[in-house]
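Listed next as structure tokens is one chain, alone, in the form predicted on its own.
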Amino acid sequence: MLKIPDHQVAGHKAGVGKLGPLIDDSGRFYKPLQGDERGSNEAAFYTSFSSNTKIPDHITRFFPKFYGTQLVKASDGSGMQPHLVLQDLTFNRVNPSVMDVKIGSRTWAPQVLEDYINKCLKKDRESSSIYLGFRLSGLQVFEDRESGFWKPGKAEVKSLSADEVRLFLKKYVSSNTSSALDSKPDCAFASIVYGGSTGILSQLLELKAWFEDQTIYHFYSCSILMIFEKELALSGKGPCAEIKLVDFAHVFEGKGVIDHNFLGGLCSLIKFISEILTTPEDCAADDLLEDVQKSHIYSENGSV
């Protein structure tokens, strides 16, 4: 039984009369294959990437597993349609906080039609893509079981300044995400989500090292998903923070040239996250996290 994903934060979403991705109960994600060259291009990328022995294992872990293509009943009621069958990146995660970051100051490839370039260029200019090298496409942050998720709309994340991007990156790892909107984000979870030997920053740096050398592919309009589980952090466990690259409809051969567009955006994102971790007045995370964990334990035990 296929169903609409609960934790999709960007892209086309399935609904009545709307074509979008679906998931099943076994951990697979069904993405509709676009009917034009974008669909065939993405399928070709996954096929090439999954069989490319030059890609090291420590890099393949940053990409969704690919299970081929399959005809399934489309979400828009149009009948059986081809779908990419991929790994469901939030499968078995409890209330995951998710952020979609589109990488690159340019989201269009030189090979595409002029009309499409103009469409992308308009979005790039209206967002932070051109001047930061990345933009936020969507996010959800789990607050608590009573409040659920804080999930700003597209309009809220569409045209952010550098300071606003920094604010959202802080809110993503804060305990006071949406309450007291005028208060400074406490960055309570920054040290254990962004920091550490297995945190998001470490993973981004590992990915950066590969992009400094790889000339096989050029990635346009590709996103990095950041995922972690706040409830695990509250209970004193690791938050299972990880990054995954998604959306490969605009990947082209690198032809021996480094992908400076993607690499530049990745370096910019790394800089922003590094600054959050190295600004103690904004991220007094350790003491605050301890207080938050104690509060969570007390509420679980019914104490006051």
Contents of the next structure:
Number of protein chains: 2
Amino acid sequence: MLKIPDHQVAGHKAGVGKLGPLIDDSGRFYKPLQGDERGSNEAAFYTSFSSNTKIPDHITRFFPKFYGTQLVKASDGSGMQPHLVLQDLTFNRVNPSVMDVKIGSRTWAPQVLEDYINKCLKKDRESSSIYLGFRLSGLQVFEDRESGFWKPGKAEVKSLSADEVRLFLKKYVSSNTSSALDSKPDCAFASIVYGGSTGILSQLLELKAWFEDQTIYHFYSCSILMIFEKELALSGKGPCAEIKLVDFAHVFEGKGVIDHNFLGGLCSLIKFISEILTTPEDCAADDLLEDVQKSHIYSENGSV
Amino acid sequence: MLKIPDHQVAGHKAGVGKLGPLIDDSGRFYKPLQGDERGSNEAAFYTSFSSNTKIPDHITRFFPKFYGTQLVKASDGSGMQPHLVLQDLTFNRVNPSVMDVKIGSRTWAPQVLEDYINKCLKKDRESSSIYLGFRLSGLQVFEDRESGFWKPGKAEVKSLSADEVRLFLKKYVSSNTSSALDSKPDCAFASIVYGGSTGILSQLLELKAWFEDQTIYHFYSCSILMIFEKELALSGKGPCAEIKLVDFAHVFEGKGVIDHNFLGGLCSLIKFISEILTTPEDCAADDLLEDVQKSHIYSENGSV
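Show the form predicted together with another copy of the chain, please, the one above being the form predicted on its own.
After this comes the whole thing, all chains and molecules, with the earlier chain placed first.
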């Protein structure tokens, strides 16, 4: 039995009469193949990438595992339809905080049709893509079991200013995400989610080094998902954070040239995250994480 | 007495009835202030940059020195006109080989007017900018005293394919530039011009590190000039190669965001140049430089 994913933050969503991705209970994610060339292009990318021996292991881990394509009952009731079978990236995750960042100031490949370019360029200019080299496509931040998730609307997150993006990236790793919307995010989890040798910044830098060199693929309109679990972070059982690339309907051959568009946007995101780590004075007290961890342990022991 | 520069490879050129830059005999370059906002914008950039104490010395050396603005007799005969007074980058250079590379897949700032964006976007798409993240704006390569310079046309160099750009970057550092147009460039000077601790690649990497961090300026439609002297290279009196940034009529405030557009294009150029250094098998024999140097010494001694 397939069901609608709980933790999708961007893209088409499955529903009554609506075609969208589904998951099973064994960790697989079924993404409907879009009927036009986007579907065939994404399937072609996964097929090429998963069999490409030139991609180093420390890079393939940033991509969802690919299990081929399969006919499954579509979510919109249209009957059996071809789906990409992929790794469910939030399988076994309890209350994951997820952020979808669409990378690149330009979401269109040079070789596509004029009309499509104009449509994308308009979106890129209206969103933060042109200015920042990336835009947020969606996010959910787990607060606590009582309040659940803070999940701002799509339209709201796409056209944030630089200062607002900075704020959202801080809220994503804060313990006071929305309970104190107007107050300063405390960045309580910044050092363990963004920082450290296995944190998100370190993973982004590995990805960057690959993009400085690889000339195989150009990734347009592709997203980096950032995922971590607040409760896992609080328990001290790291590493709890990971990045994954998703959405490859607009991947083209690199033909000997690096993907300077993706790389530029990635470097911009890296700069934003680095700044959060290097200027803790812009967040609440440095030692807050310790306080949060202590209070969590206390409450588990029933002493609070 | 001001005169027309000998080694300009791109941009408006001075001539009878034509407004263009002039030089004097003391190493100064007089660039006419464009009448519209481009002129005032470039003057504002030089004024800001030259007094900005946050720019490290190892970066300011990549920019022309700025001596203010001055009224001088314009080259087009229109009388006294305001000019930017800058360092003449080829002063004291004998037969410099020069390449002008306009950096960035996008030559327009997000905040400019629609018409200007459309004009630039068209040029970016028709040239190699969108594909490669940069385009050649002009070049001259010194061959020898008999043949002088190889100086391909502007129109020719702007819309090169990736393979053609690779070829031009090889020709730029070869001893058989045009004498054997259809044969393989020998890349005789690659290791001393592009390579080494003071070579062009090393300078580009220093610039890259700054662009990964700096959020003060965004440089649209700005060029990197690469300059070296074949005869100096042959004499073994290195370092003979340098890079300089020029053309700041479209520089805007970075406002806390890195210049991902310039950085992406710079990384693409770096990749092209790195490949020339790491795949010498694509050029002629590795030891050719030594042969060239020997033959030069022989001929100086009159023994050939």
